[in-house]
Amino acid sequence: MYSLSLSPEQHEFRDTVRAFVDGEVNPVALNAARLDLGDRNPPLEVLRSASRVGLRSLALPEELGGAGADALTCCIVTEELAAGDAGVAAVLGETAALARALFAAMSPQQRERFLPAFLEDDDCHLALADREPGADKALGIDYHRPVPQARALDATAVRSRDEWIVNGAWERVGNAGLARLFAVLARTDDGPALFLVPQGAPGLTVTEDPEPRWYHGSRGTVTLKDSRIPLDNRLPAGAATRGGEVPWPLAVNLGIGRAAYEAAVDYAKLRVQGGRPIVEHQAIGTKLADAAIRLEAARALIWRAAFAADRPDAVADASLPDLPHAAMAQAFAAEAIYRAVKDSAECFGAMGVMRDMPLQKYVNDARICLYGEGGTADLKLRIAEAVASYRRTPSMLAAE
């Protein structure tokens, strides 16, 4: 099992990012005027500063110019970033996870072309376009039943001499409005594949998703029309991953909850009512205690999921039970942290719903984690199947 004592490197990562959030993120993200406007756009100047301290290439192996952080370290860093701003954490987390996956799948020649630009450009974020319009199933998973045959990709890539001609559309693409390099999934004559498309490529159109924003960071629709891509820009379809089961999005949720809880504790120690700080009142004390319990339980599950991501053999050697740990952490954290944030906001009374105060931002951010990807119902069905030892083959999972 993972050690509850963080390594010196993990302590250094955490302290460095915490100082960065205090000095660079909070002054922008928690500015009263920005909060009052409900501005959810990730601040570009903060993202550039984060890149300069190595957070954009956090998960990239050291031999490729990154920090080589493991899944647990990525979760620790993402939690710290999300305690400042969930949008900043989401953008950096998406880019860091995709960088590890995509550059690992590239040939040496492809890395020589794409890696220097990624490392040198602080604005170079990555995006994976693999979800076509209408691809999501309307009724969730087929519980304890085989799924229908996988839906064929509508997007196509046709070879024409020394280039590919790619046509297609993909929706809900993370980092769409910020990406300098897209990996798009399309169908070829010999099966699906990924194609690397730089920003500004002919035929590329990016449209930001409209308000209201039920997501963190940047998201939008990517369209390619008769876009001509160099022949060597192809990657295996198996590279279409954000780094396996690394549970960094769950750490975004955790950071939101921690920020709300810490703000409530600080306020409860300062606010005096009935001759004593309200933290000494039973009603407030029990709310804060419940929030602390939920946050610590969520962190334990998220760290366990990170351990499982770092140790693929953990089930085989009986270190962990054969269960979907990332799904369990997500299902528990989404609901528990939302309740923790609501309890924290209630400690502020009417101030907790004022638009220019951070608590309304935390509540909205926690609701996005709870409902933004369709809730936790499908996750719980996945867990139920695992409890019953019902196994889905890779092809069955791909079909969903």
Contents of the next structure:
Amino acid sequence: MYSLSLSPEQHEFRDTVRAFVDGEVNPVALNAARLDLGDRNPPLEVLRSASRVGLRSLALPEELGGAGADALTCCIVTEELAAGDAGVAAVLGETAALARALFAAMSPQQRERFLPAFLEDDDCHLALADREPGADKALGIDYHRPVPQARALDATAVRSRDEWIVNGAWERVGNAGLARLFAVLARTDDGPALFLVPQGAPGLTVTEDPEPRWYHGSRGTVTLKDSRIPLDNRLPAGAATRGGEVPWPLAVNLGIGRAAYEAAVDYAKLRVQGGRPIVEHQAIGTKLADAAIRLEAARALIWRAAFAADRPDAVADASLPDLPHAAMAQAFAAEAIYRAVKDSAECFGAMGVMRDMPLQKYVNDARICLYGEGGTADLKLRIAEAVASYRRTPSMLAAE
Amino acid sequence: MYSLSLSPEQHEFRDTVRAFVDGEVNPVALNAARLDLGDRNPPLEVLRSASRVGLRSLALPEELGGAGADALTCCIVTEELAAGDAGVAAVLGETAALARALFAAMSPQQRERFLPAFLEDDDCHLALADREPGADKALGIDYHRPVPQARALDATAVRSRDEWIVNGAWERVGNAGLARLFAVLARTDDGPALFLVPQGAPGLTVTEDPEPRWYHGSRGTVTLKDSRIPLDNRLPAGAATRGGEVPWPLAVNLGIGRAAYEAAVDYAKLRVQGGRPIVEHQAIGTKLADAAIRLEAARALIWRAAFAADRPDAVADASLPDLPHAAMAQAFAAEAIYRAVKDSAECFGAMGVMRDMPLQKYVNDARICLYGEGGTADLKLRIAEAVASYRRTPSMLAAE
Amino acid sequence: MDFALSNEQRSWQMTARKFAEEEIKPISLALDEAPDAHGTFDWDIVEKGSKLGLRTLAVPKEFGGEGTDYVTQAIVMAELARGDSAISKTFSQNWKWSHLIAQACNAEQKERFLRPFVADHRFLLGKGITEPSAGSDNRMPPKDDPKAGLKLRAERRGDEWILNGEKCFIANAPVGKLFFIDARTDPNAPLRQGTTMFLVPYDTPGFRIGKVFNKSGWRFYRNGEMIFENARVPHANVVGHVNNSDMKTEAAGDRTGGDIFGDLELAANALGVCDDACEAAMKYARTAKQGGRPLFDQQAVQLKINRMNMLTEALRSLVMRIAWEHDRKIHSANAGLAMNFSTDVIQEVTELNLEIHGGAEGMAGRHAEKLTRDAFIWSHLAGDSVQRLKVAGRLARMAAH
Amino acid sequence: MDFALSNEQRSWQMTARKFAEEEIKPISLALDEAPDAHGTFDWDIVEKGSKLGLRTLAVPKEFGGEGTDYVTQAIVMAELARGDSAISKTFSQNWKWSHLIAQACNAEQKERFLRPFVADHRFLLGKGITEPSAGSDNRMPPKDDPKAGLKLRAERRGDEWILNGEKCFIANAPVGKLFFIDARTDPNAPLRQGTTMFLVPYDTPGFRIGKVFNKSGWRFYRNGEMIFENARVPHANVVGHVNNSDMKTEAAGDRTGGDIFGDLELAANALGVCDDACEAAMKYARTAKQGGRPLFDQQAVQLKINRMNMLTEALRSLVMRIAWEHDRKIHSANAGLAMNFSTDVIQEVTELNLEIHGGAEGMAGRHAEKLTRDAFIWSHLAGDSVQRLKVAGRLARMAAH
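Having seen the form predicted alone, the form predicted in complex with another copy of the chain:
Full complex below, order starting with the chain above.
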């Protein structure tokens, strides 16, 4: 039954997180030093507080000690967090989604070894290292054609007695600088597998990505050099890696857009020019209306993508079209929100570009969502393939 | 509970109407003569068939003999119909929505007099005449200011013994050329009231609007000159006039967009240039992906507006923001769909502008949705007032 | 740097403006609204314009034409389009092929065809390239499919060529007296090496006009199918060399004539339509009222008018620059860029004009609506992906040098 | 019609291009990435440029300047901006106020201020209008609120004026040696009748620079607060007449100098940034590979490059036209339209460039990112609603005539 009403739990999550953002995030995030482009590191104290409210383990199933939130609820929470601080939202979003995927995939023994530490330690964030340098995921020139040939993993895990010896390098690893536990993808004699590597493992090095930062939160390159990992750290085969494709990065984008828009509305009601508050001028009013429309459309598509992740049956029964909903939501939202944020910043005049004030940060943050990871061009090619009913075979997909 | 799954009834409605459109609408609508701008009159035979399938009384409550469809279901049905023929969809949408509003508002005696004829006669369409010439509904210059003064109705209904004598003129009356029953708004001694006027009433004249047609279906000016109407034809006070604000015109727009897009996808798979089907070219693929994204975003906002009409509690409990959802959906969809349709037509090259082929008609039909009724500028001012929390008082609204 | 017009250019501008205001504008809307494709044309306006020299503007003076430069041609196209875009195009279409005759035909052909063309006020020119299954393949022949592109066959038989096949969507087809026809003379060679261009008079045996198309915009500008059934064309009508039709290859020398003119043509025509729309919008905004005050008092309307004029002045500047570049025979990608730009500009400007006229009744509203239909024609002539990719390719080749 | 440059114009173009390539470009990115607002400036580049005449380009020759025309100035701004937009603006800001001195100052003031300005390679100029609560009200004073607009007070005391108040967001404030300051001399009169313009040297007693702003883009171009606490300015420093500051009123005569120059300035600067972006995008697309082939082989990339160049060439054409109009003292709304257009163009072009560079590391990616930050500055200087509404008003006044 079609309904856009939120559940009581979702309302409660939203209210709780909104209060948390007001009380604990904003005082840090709206500080002039933090607004400056020069400091984009996620504030650890805020992350710890968020963990204590349960946001680090939000998506972890209840039976494993988490809040068991579905993809939609994760998006609602992430939007609220990102309206306060995109970096905080990104770190928590990644950890929460990975917690769901990784702990569900673990063997009981592995869970026993890793879950208590995760639950107890407010600083325990997770990271997935599965992208190797040079592994180009873009369709690009191969649009609507089979990818020429499968690319083998460079990273290797070789068994030596009671250990794995892992060597490899992975780039663009989310949460790299903060994670206490990594899952890394490497090649073994019997195919690719994920290995759990704790922070501090021998031979592990993490390097943050260089400026300008095309990500929110933390990201970097992870290398393992002759790292010896206990035999039991190999995750069981077929482990789903990403948390059911929770589209939380889209919700980060939405939170950024909302923060900019709400700031602009507030300012437009206060700032008097031409003898009246500028919101009373058609030019400003129309600009804000456009921003409101874009944000609502973005939210509608993002929540739709979240729902499609939560409920694949809605695609199966044709309630939703069989299209890549997350890609469509991302392509739409990234452009729509960037425009909404730019329009919001414009309402502030020169203040919109000053580095000790929030608007330039929102513009920067929205630009990251739009142009990071190669922009929307490739998403559109993936959508186009779906529109053209061009289906990549599993081996083609594996080859990517 | 948030869900985008359709109910079994909604699925069934959609499938039924889709089959009806394939079987009975398309053979008429895709005829070269009908595609030509010169003939835009809704085909009566198709309307009759649609009535026999129950689409004329779609939104009429079940206890009154209709299908009792809610606003969302009406939108689903209207989109399907409009993908076949926008004119057919518009006539049926207007009648269905008015049937719900008018018959629900009638006294039992009135219902007894008018309902059987409505249910039995497949040609019985309904019209509401409530806009007087010169009654400017645009906010325009009065954005964020009170409307200077209330404008009294020019139309009058004067009681004379056992009859009302009604005089007045109304413009832009949907279904004017087809309606067998009109509800007209006129001033009485005790305030404005609606009167039921059957086709053929003495003194009733209907004139179709001139070219170019800025509407779908049928529209015209209605005048009553000393028309004598039975006393009982006055509708009870407080009758809701529009069918709970069913946003079916937005679904007409969506159907037009979908028809153009689907035609373009089909053609792009067939047409070979550059050694391969044009859909395999990035330029065409990206264009179609953009169209798909715009249409999905439009549908998401339109269905959201329908849901908000069906379930005002979702706004009350803050599941949805307190914003004018229908206006936002319309402003967004009109622009997004027009662009999607233009892009779709472009895929056809010169065939996209030939009057015996469908694409130019879709462009024309989408342009009507975008620029009819004064375009989107005024919608945005209404949205801006809501964004600025400027609330028009009831008397201000009444004055409009 | 000097943007001023010469006296001669200004004089042509005034002639065209007067003709557009006094002769074209009064008939434009009624012709546009004719119920069928045949009622949209008017020979009188062609004759009247021809008598002013507007049909033969690009014919060299030694053949009795006006011999104007490209700047003049751009200005005149824009002025005529301000009256009616399709009527302007009907005139300028003749300039386009006059350029081709002057450039590609031999002396005997010039005598044989230019003279009667100049003499007859109802003599219109056309060129047939597109075929039902060969549109963009003629403009950007795919490297990996040498058989792609036009299929119309011409086979030599003695002193004649026998043509068989069809052309589709050919401008001026139903009203032209002479056509350039590209035909495949070597079916096994790629397009550019296997095609020959022929001069085909309208009364050639075996050649006839098929369907006449009814378009949603540019209705005055006739368009139709051409059918060749053993059509017999003398060998003397071969333009240039056999198997070497393409006048756009670098070997053809002057890149600013013939088809490159088409880029300037669409851009300059669009400019005139934009001028028309800007004028109409300002007039309506200053006179129509809403809430008791002129529409123009509203910021939302002012912003639209600003945008319309902004885009129009940018287009004007670019159009005049490329016209000047053509006169100087400067090679650049600018003409193509201007043509692409004119698509975006004419459509946005006419749509904003229509939006300002929202709900306007009578002439003003009908005129605003017509302009958007005319503007939509640009989508497949000037601004489609193929036209944009072609220009991108030219930019890359220039960057490589 | 002639778009060619004179030899002198071309010579200035080459000087500026060489300076931009050899001196500006090598330092641009590092200055942009300085951690605080103070590290973004570099006096050496100012001195080097000044020695080439780039600081005094608009000062009449009789005062020792270069006395160039507007076309030259537009070309030089664009060339410098191709190296770094903010460095270009730091130079051209001096031309803007040189024009004002030449136009509005009396002979004694010219002697007293232009001479030292020309002589000192580190002498920069500025003008203070905006105040914390008066931005667009200074540009479009509301008719129904005569007290709106700037608040900084100047009161006469003998041969001096005593200034009290604050200016905000003033370009060159932290580095300038001489400023034009608008102050309210009749607090009861509307802005245009109650304001006087003063020449205020940086070392005026009671005058100091407050906060120095750290901007997200144009970081080289310094910007700060000005604080006046009983600042004492001699009466001889009044520009023009008391209560008649506004040089933009029709009475001021030549409308193409001073502030109108600002419209051309932003448009020409944007043009240079677009040239930089187009060049970077083409270079990257032709060298970077994806799937083993150059990015440029992809249609999606070609379409972006087409659009970047299309918008840039349209802007170039319009910029050159308005520069020429300024030289000819032709009055139109075109300069304002060009400034508005430059906002849309610079932002879209730099954003497309960034998109093409998606994921590019190192210099190429950082440079692409910087350009979008610089371009965003246009939003509040050149393309905000007030700037567009002002131009729409001018269009309407012209239509009324």
